[in-house]
Structure formats: C-alpha cells, structure tokens
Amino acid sequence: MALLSEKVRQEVENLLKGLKDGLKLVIFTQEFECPTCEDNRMLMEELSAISDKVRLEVFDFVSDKEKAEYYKVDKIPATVVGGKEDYGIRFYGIPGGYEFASLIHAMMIVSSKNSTLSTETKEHLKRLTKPVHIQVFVTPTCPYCPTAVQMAHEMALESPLITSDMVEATEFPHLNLKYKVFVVPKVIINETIEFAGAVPEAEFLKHVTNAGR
C-alpha cells in the first residue's frame, strides 16, 4: 500500500521536476528491531521512483556497520540526503506530517547546491573552525518545526563542518529524557547549547558560531 496519496504524489512529482542535479537518499534500517523502519524505507522508495534523479541506497544498521560509521549514523530509521558528497543532512525517524516538507526541501537544496540563507550568514559559516552538530527535535504535528529543521539543513549545506539532524521526538523517547525535550522544536548544538522555538536566522547563526569557534 502506497504511503503517498495520488494527490501528494503528483505535487511531489511537479516539485521534483525542478531538481537540477542528481541526489541520493541513503537509508539505514533494521526491520526486526525498528518498528518504523519499514515505513521509512517505503516512503523513500516511493520518492526515488518519482524521479530518475533520485537514487536510493539501503543499508542494514548492523550488517553494514562500516557504512553506518562512515555516515556517523547512530540510530534508526535514518535517512541521509546527499549528492556527490555528504552535506551532513540527516533525518532520524520518519519525516512525516509537516516534516515531509523538510525532506523535500532538503532534496531540492542538495540538488541545487544552494541555500536561501543570507550572504552574511554564509560568510559567517565559512569562518567556523570547529565541527558543529545540530539536533532539531520535532514532532510531525508541529507547524513551526520545519522552519528550524530547514534552517539547520541549509547551514549544513553551506559548511562542511556542520552536521544537522532532524530527530522525530516521539520515536526516540530516551533522547527526550536525555535532552529534556518538553516543547518542540528544540535545538541542541554540540551538546552544550540549547534553545526552543523557531528563532530568526541571525539568532540561530549566533548559537552556531558560538559552538564553532
């Protein structure tokens, strides 16, 4: 049974016609131990079937350990949106609900290799000297979460030092406890900086630059 309705599929097909270069969706799964892995794989299979510019690679989280380590994937289901290189864009959990738009957005920016960030933000990101790991905790029903996820992913696209994860909070309850996620979106940067809400680009950048100095 298809996860995407015919209406949504047609809308996605129209959007993906705008893809400039090819991209790949790299997913990590293990159906026996991961209740949502099958649905995530099916979603990515449907997307890859819509456009010949989208290539799907499927790996087992355990048996393909070297690949998981290469992409630094530490939980499943996981989806890496990349191209000829890895831009540090990650989805942990199914990007459903409002976050489906974030997945399509990630595919579009990777294909075009261009973000909507301001020139000033891009220049600041070039000055980072340390790795920055951004985790954005979301739920599928949160209308404000995609703003934070998409901004984090655009920053990852612009800097090889940044890795940005969307983390679907309901699928990883142990991380909710660890990071005290009571509201979403909640952003954790390098385990030391945290804030809640969809903040403006300048404020988000300030937190990222503080972590990457």
Second form
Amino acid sequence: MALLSEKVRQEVENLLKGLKDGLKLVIFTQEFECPTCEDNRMLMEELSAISDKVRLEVFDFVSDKEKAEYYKVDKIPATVVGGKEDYGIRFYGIPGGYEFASLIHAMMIVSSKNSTLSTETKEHLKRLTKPVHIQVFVTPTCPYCPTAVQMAHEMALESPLITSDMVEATEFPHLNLKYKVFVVPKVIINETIEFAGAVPEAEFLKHVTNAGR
Amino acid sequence: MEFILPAEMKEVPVEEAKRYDLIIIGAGPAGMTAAVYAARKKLDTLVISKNVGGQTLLAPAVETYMGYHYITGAELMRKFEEQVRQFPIALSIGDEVTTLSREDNGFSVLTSQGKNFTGKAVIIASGRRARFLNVPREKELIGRGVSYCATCDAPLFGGMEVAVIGSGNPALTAVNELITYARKIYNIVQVSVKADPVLIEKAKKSGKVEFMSGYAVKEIQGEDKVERIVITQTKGDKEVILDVGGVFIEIGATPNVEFAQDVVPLNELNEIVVDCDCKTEVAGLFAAGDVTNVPEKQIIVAAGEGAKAALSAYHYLIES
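Mind sharing the form predicted together with the partner chain? What's above is the form predicted alone.
After this comes the whole thing, all chains and molecules, with the earlier chain placed first.
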C-alpha cells in the first residue's frame, strides 16, 4: 500500500510541475533495514515516480561504504537532496508529518538553485571561512520545526561550507541523549552552539556566522 | 504516518510602498476569517503573522468546529489558508509586528524583518502565547525538560515520568498526548480538574495518570535538565518531591499585545478591550479573537469575531 494518499500525491504532482532542473534523491538503507528505513525508501520511491525530473539512487549503508563516506552520511535512514552538485542538504529519519513540506521545499530549492534568504544574509554567508555543520532536531508533530529546517537548508544551498541536517529526534534517541534534546526544533551548530525554537533569519545567521568565522 | 503540505502558494506581492486599506496582525482563526471577509468587501488587505494558525496548530483534535466532526488543528488551519489564498490577499508569513503606531489617517506597523507598512485601518488578531509558571529554575530549564508544547515535544519523553501542570482542557489534552510516550504522568492541579469530562475519562482509562489535586509547584530542580519537581499542598504544609524528567506547563495563555500597548487600552488581564462590534477605543483600530476581552477562547468564537471585526472595519472605511 502506498504511503502517500492519492490526495497528497496529486498535490505533490502539482508542486513538482514547478521543478526547473532535475534533481536526485540519494538514500541510504541496509539489507536488514532499520525500523524506519523501509518506509523512507518507499516514500522516496513514490516521490521519484511522480516526476521524471526526480532521480532516485539507493545505496546500502554497509556495502556501499565509500558512497556513505563520500556523502558523509553517518546514520540511517538518510536522504541526500542534491542536484548537479551536492549542496549539503540531508534528512536523517523519515521526513514525515510537517517535515514532508521541508522535503518538498528542499527539492524545489535544489532544482531552482535559489533560496528565499535576504540579499544581506546571502552576502554574510559568502564571507564564511570555515565549515559549518547545522543539525536541526525535529518531531513530525511539530508545526514550528519546518521553519528552522528550511532556513538551515537554504543556507546550505547558498554556501558550499554549510551542511544542514534535519534529524528526526524520535528515530535517533542516542543523539537526543548526547545533545539533550527535550524541545524541538533544537539546533546544534558545529557541536558548540545550540539554540531552540524557530528563530528569525537574522538571529539564525548570527549563530551560523559565529560558527563559521 | 501523515504527510502534511502547506496550502498551495498563490503569491500576492507584499508592498511596503503602498497604503493598504486594512492590515490584519495575526493569522489564526480570527485573522484568517477577517481576511476572507475583507477580501469579499474588496478591501486591499495585508496579513502579517509569524505563522498561519497560531495556537490552533497545536490542537491535536478539534471536535467543536461546526461542519467537522473531527479535524486536527493543523488540518483546519490549512483549510483556512486554502480559503484565504483564493482571494487577492497579501500574506507576509514568517514576519512579526514589533510596533504599531498611529499616524495621520491611519496606522503604521514595523516588523521584525525591518519592514514598515501603512494602513488605513488595522485588526489586531495576534492571539496568545503560553503563560509561565514563574517558579525557580523554570526559565533556566526551558528546552531541557520544561516544555510549553506537548504536541511538539511529547515524543521526546518516551518511557519517562513527567508532570503536566494545569487543570483545563489544554492541560488534559497534553496529558492525553503524553500517554502514548511517557511511562507515568502526574497531573498537578491547584484545586480540581476543570477539563471536559471526555478528556478526563480518556486520561483515567490509560492507567498511566496520577491526578495530584490541591497541589502547587514550588520549584523545578535539575542542573542541566529537569530531574524533579517540588509540589506543596495549597491548603496544608505537605510537600512532595516527584522525580520527573519533563514538566509540561499548561496554565493558560497571555495575550500577544506588547507591540500595541502604547496605542490601545488593555484590561487588567492585558487583553484588548473591544465592544460588541470588535471596535477598540481608537478609531480605525479593531481587535478579534483570543487577544481580546471577549470571553471563551475557542476557535469558533475567534473565527466569528474575526468576521465581525472585518465587517466593522469595512463600515469604518466607507464612512470615513
């Protein structure tokens, strides 16, 4: 049985008609699939079947180790949304619930290579000198989380130094313990900066530039 | 598993240079209903809001909005948004009004993104936000076990013992959301549970909920995360320590009025005072929904008030 209802599938089809260039969904799973790997693979298969501009690549986290290393994927299920190049946009765990909108959003910005960030923010991001790794912890039931995820992904699109991960908190309890995730969205930048909530663009940028100087 | 998409985007440009007939601050049930009524009256309308839906987004189930036997708050607000987007209404979503001020023949608003808009009339429908308990360590431990959003954070408390503070429908809704994840839930209530019987019944049936009536929270304890709470009898000296990893505070909400407090009179509860036409004391300034002194903070009431506010604004504009 399909994961996407016919109504949602049609909505996605309409949205994906707006894709400009082709894109690829690169997913990592394994032979004995992790509890949510199967659903994640099914979701991506359904999405790639909707538009011929979406190509799906499936790798095994264990036997395709060199690919996992190439994409710097360290846990599964993992989904990389990339185009002609890898923009550092990642989803760890199923992008379900409210995060489904973030997945579609990532596909749209990768395809158009354009973000909605302000000109000022884009200029600041050009001045980064060090790599910045943003992790946004979410739950599928959190209506405020996509704002933070989408902002982080747009920053990754704009800067080759930024990698941005959505992390579905309930699927990675060891990371919740490590980063003390008791609220979502919770953002961890370069392991040193953390904040909670869907903050305005200027505030998010301030944390990113502090990490990337 | 659900897969939720935002309403289809039909963008109407948001323009700083123009003078709008009507600016609506807030996009919850009141603001969105006002927007539809304003559009039907052909008012050139701008809506400014942090998000579409406000507190309704956090309602896991709505069973009191006529026309729907059962709908989630998020789905209901998506339907609101779809309806609004059928009209040429400018939506500035993701921004927030920081200052409302009066100017000649109208109003001006400043936003957190540094934008400045002007309008001939304004409807404030900015809703409410969660109220603090104001006990020691509460603010330090926000995001470290103290939560004001069970809908968002409940899945993070799997297998843990938690406390929910509050006696009304929001508190019992939080209790019921936590039942799926937490091992045990204490419901701390100062006097007695006032929630709808259907919610109380569901909580009792789970066998996971212990109601602690007649207690108030004295303090929350924990270094870098919540470790326990201390509660004391409201009519007595008994003190109880509960080892909990999470504290969900659901003791009501406070109106979002900071941006407008120099312009419009508020009552002792910081609510905007309106008459039965949603008019404030300031000509051209209207208010609707949970931000006002209208009793009963319900989605259906807010939506109705939003309609009234838009029609009052329309009459004001054509008469002035």
